[in-house]
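One chain is shown next in structure tokens, namely the form predicted on its own.
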Amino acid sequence: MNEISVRVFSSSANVGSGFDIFAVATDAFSEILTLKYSKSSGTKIVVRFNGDSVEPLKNTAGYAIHRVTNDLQIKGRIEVKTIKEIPPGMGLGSSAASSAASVFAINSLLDLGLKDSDLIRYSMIGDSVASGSGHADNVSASLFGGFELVTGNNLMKPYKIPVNIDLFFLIVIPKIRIDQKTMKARMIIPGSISRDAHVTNLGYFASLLYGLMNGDRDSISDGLNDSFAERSRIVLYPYLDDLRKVSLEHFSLGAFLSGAGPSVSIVCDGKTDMQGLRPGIDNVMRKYGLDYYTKECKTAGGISIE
């Protein structure tokens, strides 16, 4: 029997008005995906979340390795053992996650030489059976790590984009449940926007581009805004507008709704005030009356091999 365990991080995607096509992997939390592979004449997929064993077929990591199997005709016993610490449901790539280490697991064990553009494909596949649909933002940060830029679900060709600046961040969670979130969080957001709103999202994203390879402060501030996918999503969290502004009060470069939610990533450097930045957002979430915890990090490399 052939194994390998691999970790894999969290993931902020969605970065200022880059939705669906930019995301952060960070070191918030992570995952260890541990993967068998034996031969035999048929293929059986068994799949174990935190000692609990799960129908391989409604779980992310086991439909993306039933992909792979089943295209590559693959046959074998594969077992798959997920310890997870990402919390689902945070909008913190939970599902992600797991689907993209199961694909990296299977690719780098049996060598099938899949391009990045298929790991990317056949993570999205598995991500879908959690958010209804395969958006490849999350799982491109978590599979390569860092400010991950993929050019749409056609490509799938992922950039990663050079920081030449201090950041870290801040991540609010709170603690609150949505059902079938990722699916209300995206059927609020408009089928189409106005040219001058369009020109103006760019512009955003332009600018944080910018600002992030030039380390540029003011350019990464102004670059986290977004006038389409955010807006729309802040009647499921009002919050999301009073911690962005006090973010800024204590010298953040801003703040931006992490993948669908419900937390919010604040984004900080030296700069930041950070024994004035915890109260304040103390004080914004005891306004609506939220109960939530934090969680300090740095950005994360790529999936790696323990």
Ligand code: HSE
The other form holds:
Amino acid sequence: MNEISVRVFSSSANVGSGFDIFAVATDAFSEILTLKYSKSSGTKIVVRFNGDSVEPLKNTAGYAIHRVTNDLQIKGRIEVKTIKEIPPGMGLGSSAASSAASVFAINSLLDLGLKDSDLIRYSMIGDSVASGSGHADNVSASLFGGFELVTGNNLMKPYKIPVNIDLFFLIVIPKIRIDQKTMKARMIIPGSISRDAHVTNLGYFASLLYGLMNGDRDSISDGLNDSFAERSRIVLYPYLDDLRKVSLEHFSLGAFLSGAGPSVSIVCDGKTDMQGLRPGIDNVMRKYGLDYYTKECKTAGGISIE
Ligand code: HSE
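Having seen the form predicted on its own, please provide the structure of the form predicted together with ligand HSE.
Let's see the whole complex now, leading with the same chain.
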């Protein structure tokens, strides 16, 4: 019997203007995934989440392992156990983390030699069980850590963006449950956008990268805006603009919908008035009648072997 345990962190995708190609790993939450392998003539995958057995093919980690073992003709019994701490359905990359951790774990344990782009691809395939359609942003941030750019759904090249500014995040996590949330939140985004929206969004994203790499606060603030994806989702999350307004009033760099929501990440630095910001958030969430909690966190690294 062979066994490996890995730690994986939560992530916030899109970061304003980087819909589906940009995400940041955060130490808000993490989880440990243990993968055991034993030889056998057939292939059997067993998945346990917090002690409960789950159907492997309906689960992001189990499905990712199924695809890897199927494609690489790996025979054996594979048991995946996760102690989940990342809350599911909150836009914090919970399903992506499990998928990425399982692919990373089997690749390391069985020395499969998968390239970074394969790790991303299999992790994304696993994650699509939860989101309904593939997006590589959360899995890339979970796999490699930091602010991670991943070039589209075909190339799958990851780039870690060097960040020259000391940032932290205050994540507002509303206690809202939307059934099949990511699927719904993706379906309301228009399939095509106008030339103006494209130019505006590309400008925001360029500002975001420039700002992070050069430690330019104003450019980051501009880049935390979005001209189509987050805008379309405001119907699901009407508190977003008020949270952004209050966060800017208290000298944060801005706020963005974390992935497909409902959480909102407020990007802060040493200039942010945290004392004033917290009651401001409270007023907004009360106005919308929402229970919530917050989590202050920093950028996290990628998956590590425990
Ligand atoms: N980029 C994805 C989306 C992330 O916004 O739908 C989902 O967590």
